[in-house]
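For reference, the chain that follows is the form predicted alone, supplied as structure tokens.
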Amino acid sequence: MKTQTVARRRALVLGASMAGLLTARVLSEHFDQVTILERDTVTAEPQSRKGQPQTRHLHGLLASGLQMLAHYFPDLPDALTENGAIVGDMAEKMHWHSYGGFRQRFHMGLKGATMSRPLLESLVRQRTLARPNITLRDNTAVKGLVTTTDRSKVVGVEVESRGASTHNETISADLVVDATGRGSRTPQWLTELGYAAPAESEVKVDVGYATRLYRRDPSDPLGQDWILSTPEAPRESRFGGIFPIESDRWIISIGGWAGDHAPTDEEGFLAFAHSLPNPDIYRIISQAEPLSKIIAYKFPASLRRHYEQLERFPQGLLVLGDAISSFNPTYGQGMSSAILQAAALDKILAQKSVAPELLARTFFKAAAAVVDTPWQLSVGEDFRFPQTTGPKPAGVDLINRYVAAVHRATRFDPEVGRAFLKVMNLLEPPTSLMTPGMMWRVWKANRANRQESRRVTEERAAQVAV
């Protein structure tokens, strides 16, 4: 019997953030027409929208995300540079204090990018909408799904347009992709249609941070570097990052886990930055001109919806990006995860023999494989803090003890640093850090760390004696 193929006339993407834009770009290769529906007003210039509170804070684009974006938009890396973003070798540009010292710098050959999220999104949006079969409708709120009589297939959505006059209408489609983020209403829509909502894993972290923009002096020796301070948990709980972005600006976000959040008043903000073990964060902002107010952001919990576990799911509907899984943003993996999920959808749609009833199951399995690594990494790190609650992966305490040794080893061995950054950038699985050869390097580097610690202790004791 001949396999029925999916009708590919019109696709709808719900949400015009990074996940939605990449999804639309992917779908444009497989559908005659793609329409992006966005609730907020979308302007041509870089700008944070009402529904994107996190876009005003620190963002970096991992190497895996930049590589995939360059695959779909070959001129994007040059456009980022031309617009003032900092694009370069991640390992050469890092000034990262962690576990008692700075990770060694080295040439890695993998480029990342630091820029404001609105700039990145605007450049991706320009290129997405330049494709002739993609259109964007902003000020359009999706009110619900439209299905066949037996509710087995989604055939469109009900929307409320909020332009000069408000009116409701139905938009038909062969495929609807929900990329509306953590606040996705798909679980609710599923139950209303008689389906089960996906099971959820929630890991409560109580992370909070505050962000501010400063004028950047291009002559600063670190003016092209991404600067981080991450804690040795659970002894430390505070983190900070200051990245160079377009228009000769710094963007700084400082905060912590388990309620140890940065204040938003001037004196408290500076004092919190001064408490971080990477002294350059405070040095820079104490001397630089502030360009914005201090803005707070709170992230109570990481959330993963297990669509891959559902036995029944309507045809013509998919879910992608933060609507599947939203991670602790301090690890910087959300955008890259969404981009890789969109790329996985591209590969599946290229297999034109995939039957309609198998599309969702096939995609959710592939998306789960993408999500597994960043979820494992972020949740594992979060469970270093005893205040973290939620489903704790088996063996995570033992794994964390070894990963702590990996962190320390990156201060002495660039090859360990290279392996660590590949995992962090979602280019290699965490198991790549556990080969016999790598474990030997980690052990040797930690021995060097212990020797250095003894030397420093002895020197301090000698100074006190004098």
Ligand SMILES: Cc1cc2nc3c(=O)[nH]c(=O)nc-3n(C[C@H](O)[C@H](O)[C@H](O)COP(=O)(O)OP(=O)(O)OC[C@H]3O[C@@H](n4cnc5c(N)ncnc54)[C@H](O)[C@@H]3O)c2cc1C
Contents of the next structure:
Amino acid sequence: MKTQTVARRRALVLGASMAGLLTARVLSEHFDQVTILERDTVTAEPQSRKGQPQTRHLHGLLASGLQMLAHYFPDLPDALTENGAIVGDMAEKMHWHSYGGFRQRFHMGLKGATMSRPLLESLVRQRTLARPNITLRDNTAVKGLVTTTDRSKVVGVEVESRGASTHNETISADLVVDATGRGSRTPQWLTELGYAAPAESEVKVDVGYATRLYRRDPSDPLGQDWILSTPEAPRESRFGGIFPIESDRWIISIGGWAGDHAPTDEEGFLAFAHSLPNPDIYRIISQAEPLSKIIAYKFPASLRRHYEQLERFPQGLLVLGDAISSFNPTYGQGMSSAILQAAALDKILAQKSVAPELLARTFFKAAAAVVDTPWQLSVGEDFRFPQTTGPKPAGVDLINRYVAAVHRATRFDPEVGRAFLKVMNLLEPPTSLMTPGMMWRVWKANRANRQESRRVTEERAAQVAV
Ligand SMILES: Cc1cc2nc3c(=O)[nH]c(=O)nc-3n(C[C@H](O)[C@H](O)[C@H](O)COP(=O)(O)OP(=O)(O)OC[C@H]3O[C@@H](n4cnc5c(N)ncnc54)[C@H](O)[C@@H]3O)c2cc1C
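Show the same protein again, this time as the form predicted together with the named molecule rather than the form predicted alone.
Full complex below, order starting with the chain above.
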């Protein structure tokens, strides 16, 4: 029998995407029964759903996310590999052109994964639903919160169940967690109940993706690599990624910041890929067989909702994942942030003494601490573009000048590459790049970079003279 101050009979999780599944997994340790409510129809096989259109685009899983998933589902890395995902050392696998050249590759043992997003989610879902106290109700759209008459506590939700007949119903719970993504209606529900909605930080980036699947020849020398091109901003604004995924396929997403989006017609798509500084992206797709149409996705702005700043919040309700913070996707952080937030909730609930009236405050503070690093990294990089608008962190221009030097240094010094990858994978804070020892290495590597550039310029001049 569990003893606790928060009643822990039934928990409801709204949304069955990555944040919802991990939240349900975590709650199953602390509640007798966990029910996930999902608006879409969920099939057993990997499939993108209407409620998560982004899952048709390039998704990589950072090391922090993979490590935490493996903590909750120890057989997941093997299951990924068995199903054709590429799980490997990011420092070795990434063939990454950035800031004028390729970052150095070396052994580091820092594992990430590439696969289609639906494959990852289906394997996580299978394992989540294998737990005896978790059930998933799909075709169930949450319409609103149910509270006590004084509105101090959420005690359930109103849903519309769609099946042979559509009907409305109330489901009661001791805890409701909103993991319905960026479109979460909690801010609106809060104001309807007489609470303040959270303040929002919105950073407009006008990023566009264009994505296509191609057949992959695994014997291609680059057939197991994660091939990336990221811009030297603001001089360049285009990115591209082509990742090996299951069933011998490539998934490619190309696009850019500030409205520099790739066209979705054949010729325009290829020309855009050709314009990227990493030539391998175009080389591969110009020779491979296309397996899908080219589809587009527009991401206008990163959005952070500051639940941690609210003075009043009803008991029995939490918000998690993209519903708290949705980042510019080009940095690949969203799933890992959601997974790390769920893990933070696990830690809090494991302290049996947490009082019900303090749960939300404690969780939102912990979730904000998780979100701080990916937000700082993505927003910082986005402000390299003069077109980016929104709350600009103090000192970001100065930091960006240094981080640009770090990017360049990763082409010459594996130690800088190692430190950079740890930060990028949300395993170390950005301040770890700013120790005196690291700054010295960055300075030395940039001196090597300048010498190389000078040598190349002189060689070119000599060739012209001849
Ligand atoms: C183009 C793109 C590329 C990305 N690439 C990466 C990447 O490489 N790596 C990475 O880590 N992240 C990436 N992300 C981010 C990642 O997709 C999300 O962070 C991740 O899906 C977690 O989101 P979530 O579960 O909070 O919400 P979502 O994935 O948005 O899921 C919300 C769920 O709630 C359901 N729902 C909504 N409303 C209701 C309702 N009223 N009732 C019941 N159910 C409801 C929806 O149907 C959906 O299933 C990318 C995002 C985009 C846009």
